[in-house]
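Form predicted alone, single chain, as structure tokens, below.
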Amino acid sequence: MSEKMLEIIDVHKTFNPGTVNEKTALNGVNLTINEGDFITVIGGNGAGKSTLLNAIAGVWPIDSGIISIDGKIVAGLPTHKRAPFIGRVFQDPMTGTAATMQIEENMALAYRRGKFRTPFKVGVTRKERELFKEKLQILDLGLEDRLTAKVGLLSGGQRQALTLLMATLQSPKILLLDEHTAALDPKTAEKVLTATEKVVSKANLTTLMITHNMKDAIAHGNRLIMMNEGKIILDISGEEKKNLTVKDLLEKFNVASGEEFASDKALLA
């Protein structure tokens, strides 16, 4: 029986309260994620998407309510200070990694955090080189071989594969991918949505996938939540979730919410 990773009990965050630009962006979330969960979180553009992360990895404090990794609760501890608990990437191609190092030594950076007090200077080691050229293999990218490149030469979808092995070379209880792919192109986003499958399932990383993508929502991951003005109002996962169309997931939408989905190309792509 899988073990809880991930636990939230009501939680609440309202920004600028008091002031005309009052926005409750958590109202009263409720979550319960397994050890080995990859989940897909979809919704409207201020949904609660990025806050639910934001709250988890501890950016700024939640108003009231319960967040535990593995058992303990983080709600209250600053970023420092969760960061072995979690490993995240983010929007951006260029803000994971050190664009005049090296592929080996950013990994190195990544895979020795906490571990090493002493400086840099000190160089990649040739079993940890052994264990970066395995680990880029799975990225079926070509990038094993290129460990002395600067990272700046990279494409940004390698880049971002590059973050993704970066921010799981540890392990971490869970995995925060904050719309990983949005900037990307197509086929290149494609790429590095199969090296994410290939990465997480490998290593049954416990995954918290934002999209806009409701395609990609379907076809990735165990589980599927939808947020709606900061609640969570679907949970779908098992044969339903590897059943579903996006016409499916917008008429849910509709009758969860009360509401038409506000559509867009990017959310049904």
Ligand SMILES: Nc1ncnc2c1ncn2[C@@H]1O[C@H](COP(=O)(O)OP(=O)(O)OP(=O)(O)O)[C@@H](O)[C@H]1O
Given for the second form:
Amino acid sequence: MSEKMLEIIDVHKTFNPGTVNEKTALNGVNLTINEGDFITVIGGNGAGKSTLLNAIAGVWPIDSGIISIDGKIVAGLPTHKRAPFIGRVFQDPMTGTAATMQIEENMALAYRRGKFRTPFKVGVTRKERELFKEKLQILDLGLEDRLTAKVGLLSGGQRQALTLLMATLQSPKILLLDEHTAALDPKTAEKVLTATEKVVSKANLTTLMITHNMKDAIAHGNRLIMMNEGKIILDISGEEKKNLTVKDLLEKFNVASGEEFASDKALLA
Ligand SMILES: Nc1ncnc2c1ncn2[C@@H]1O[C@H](COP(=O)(O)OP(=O)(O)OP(=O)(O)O)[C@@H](O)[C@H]1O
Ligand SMILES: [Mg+2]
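Can I get the form predicted together with the named molecule as well, since the one above is the form predicted alone?
The complete assembly is shown below, putting the previous chain first.
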């Protein structure tokens, strides 16, 4: 499978232009992503990682360049119009799900998004329930037996895994994960990452996953990119990626950026 899913050509984005707060967050980003690629994204604070994902999701217009998803240029398409083909998960386990609603109700909302005008006139159907059970089994967290439990009762990790599943229910063309395990303890983060692997590979989802953890960036996905000052300064895949070590990455960063990475503790966590 080598069909292009996402193409980013010379994309620029400067926030607050012409003011003292002017900040160029994307400074000529080029990236071609094939269908089924699972790319981990690393880089220091302020490197432009979240901005890149926001540009893809259409949070605001880019200043220049081209972004096309599955062959369609998405310029001018606002977030809600891109939502059916983009799944997103953020850092905070409290966002992305409704605490006072049941697991199956949350899933029904995500599943029906954009399909029905009044989703809760119809209760969760038997067919939907079967589908949700099947999907929850992939996570391997026992949630398939707790369909009617209120989401507020779940742990942060269970909630993040559920959010991830909900983000993929409509089979998005691209899944964007912005440090979705960063707020979890290491053991729980590992579980959610394992669940992520399963969900992504089961549906062969094209995925971009930002992480501050270099070990995770190396262990997951088939490709790794590193950003610095609004640019992609490293793009590693195949055998080279498989054989990477954290030490390699630090060295490569130092060479590619001309800066010292070692002082950035967050990246070594
Ligand atoms: N909406 C915005 N308005 C103004 N400045 C912004 C906005 N979004 C991002 N920036 C700035 O753009 C730069 C890149 O930010 P971005 O959030 O992409 O970094 P990041 O690589 O995700 O960093 P972190 O690892 O800290 O999350 C930063 O200087 C940030 O302050
Ligand atoms: Mg960020």
